[in-house]
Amino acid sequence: MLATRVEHETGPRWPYARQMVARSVTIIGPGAIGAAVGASLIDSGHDVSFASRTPFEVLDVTHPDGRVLQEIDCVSDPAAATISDTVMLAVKAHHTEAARPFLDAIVHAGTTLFVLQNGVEHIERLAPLVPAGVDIVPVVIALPAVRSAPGVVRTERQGLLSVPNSLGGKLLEELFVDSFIVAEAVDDWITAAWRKLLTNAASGGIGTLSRSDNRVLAADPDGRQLTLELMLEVAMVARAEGADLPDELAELMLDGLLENAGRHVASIVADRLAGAPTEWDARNAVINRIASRHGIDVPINKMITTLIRLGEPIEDGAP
């Protein structure tokens, strides 16, 4: 497949007639982030296939300079997929396990796989689940994005993917090149991956528990100090961990989400307000698991943490 700029709001970055030596990358888990990944991948010129539960035909990414339309290779049988040696995998962290049959059927020895999910443990969870020999590669994400169809997605801003400073990361910057996101490979991955982290647990925590977007965390006074004040919780640990994230970034990074990102829904909240399974562990929960091995008191996260939950959707045949 020759990958091509369907539309394009101020014109093609590059002649449709010219050709471009394609990449094949597989993309397990074609959400919001998948799909628009997806996309971007197709717009730098590469042969994009995917592998999801549900099965669809048509990329459809409108992003800020245009849109991607275009029919694709999807396969829902983990039987029917085949090994690829550049896998992104985009689902979240807890639909992981479930996406084992997948990664045992398209993973091999000499793949590269990059794990585009929340949190800090990208390669503690996938190490268990792929052969020696993959290079597993965790992505940190910034990328708004809307799905509102199998395939069908809207991202309102140009994406950021920051990854470690190594081949891998080399790698994904190859990839995404003229493209509506960027990947950058990074020195200190360690930072940006907690200040992501820092951001996902309080606007993510407090969203799930108050059922809102980003503007709660300022809608008074009292609601602005609890996310101060659990962003310095997470803060804390997150220096520990070796993070270059001193107590005054805490208001700056609300500041700055506040005004880009005001009206955004986390995804942890829009899965709450559907009734699906979260994120807690990933966002929360892991922040108490790394407190605890260094020592730290992280009170309000822990209350939050086990409030998310408790409100979690009970599996059939629980008590």
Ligand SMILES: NC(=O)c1ccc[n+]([C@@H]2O[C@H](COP(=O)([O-])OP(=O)(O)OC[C@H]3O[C@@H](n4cnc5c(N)ncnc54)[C@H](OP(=O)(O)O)[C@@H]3O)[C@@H](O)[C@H]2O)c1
Second form
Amino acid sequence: MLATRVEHETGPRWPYARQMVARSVTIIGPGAIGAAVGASLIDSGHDVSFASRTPFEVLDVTHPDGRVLQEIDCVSDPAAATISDTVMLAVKAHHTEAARPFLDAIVHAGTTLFVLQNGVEHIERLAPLVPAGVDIVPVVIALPAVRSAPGVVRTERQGLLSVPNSLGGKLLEELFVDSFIVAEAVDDWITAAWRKLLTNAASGGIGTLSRSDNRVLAADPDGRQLTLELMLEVAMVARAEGADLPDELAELMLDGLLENAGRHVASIVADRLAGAPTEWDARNAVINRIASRHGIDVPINKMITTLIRLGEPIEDGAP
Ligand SMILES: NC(=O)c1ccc[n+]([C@@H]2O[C@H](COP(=O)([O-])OP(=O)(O)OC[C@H]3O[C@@H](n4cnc5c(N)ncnc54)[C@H](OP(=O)(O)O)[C@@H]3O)[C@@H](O)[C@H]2O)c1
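Would you mind generating the form predicted in complex with the ligand now that we have the form predicted on its own?
To see the whole picture, the full complex is given below, headed by that same chain.
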């Protein structure tokens, strides 16, 4: 067994180092996010196992404070998986249904299931797939992470996971102690989720179609204007859902996003560049669905959704 190498600055990295109760956690879908989250949990002292389509034996995560390198348990056959009280699902939204054999094998009534996916429909997506009695906890992820091979992930920023302020949310807060990811239970999770969706739908959607990152949008006045108009559309829908997202905030968020435009390529853009299916439904089509329930017109988002969908790989539903 490789020794766990946790290389980081000396001394507490977070101002509020807390007492930690070690738990067993199972992560289904250890890609960029699942592997980074798993490494952070290992860093915090938990016992973490993995279930994935493509198995791997060594987790190698480079993060802002150092690196976690450890041999891990990873099953690729649902028949070899065991039930768990604490589960994190981090497959892409469009792979949720395909991950059902793992959910069937690992999740039971009484499991707390954290859904680490973009969008705002975590509960609607998972509720039909798991038994009654599962606490489904939606998670907003602010953690740019890139996977270069199975189990090999790099993240250059400290991560933040936002969850509703519930029993499950409090549990997530407690799981991440003194590591490079922090979890925060927030009173207004709807606003947190729609803020994330605002940028996912706009810069992610336009980036997918133009095959560009935010640096391109920042430099191009037409690209910036289109992104802003799309964000203002999404903000209208967000407010109808109860999010506190005034137009001025959308503009400020766009300014912040473009000013800080780094080299990170959004996961949906990376998937399009790789010719893989994208999360167009969870990140753009969802806004059309919710807008229509509220009688709100979102013509730009409808057009962006259709154009992304038309570019999907044939086997994943393109006409
Ligand atoms: N990456 C980011 O920077 C980032 C940031 C914020 C939010 N997010 C969101 O986080 C979520 C996860 O994204 P990601 O970037 O981590 O995705 P990813 O790198 O593609 O990882 C997905 C993982 O799920 C596995 N998987 C796929 N189908 C499966 C199945 N049927 N059963 C079991 N495992 C399966 C994949 O296995 P394979 O090894 O076979 O592919 C892979 O390990 C998405 O909703 C994304 O939008 C991502």
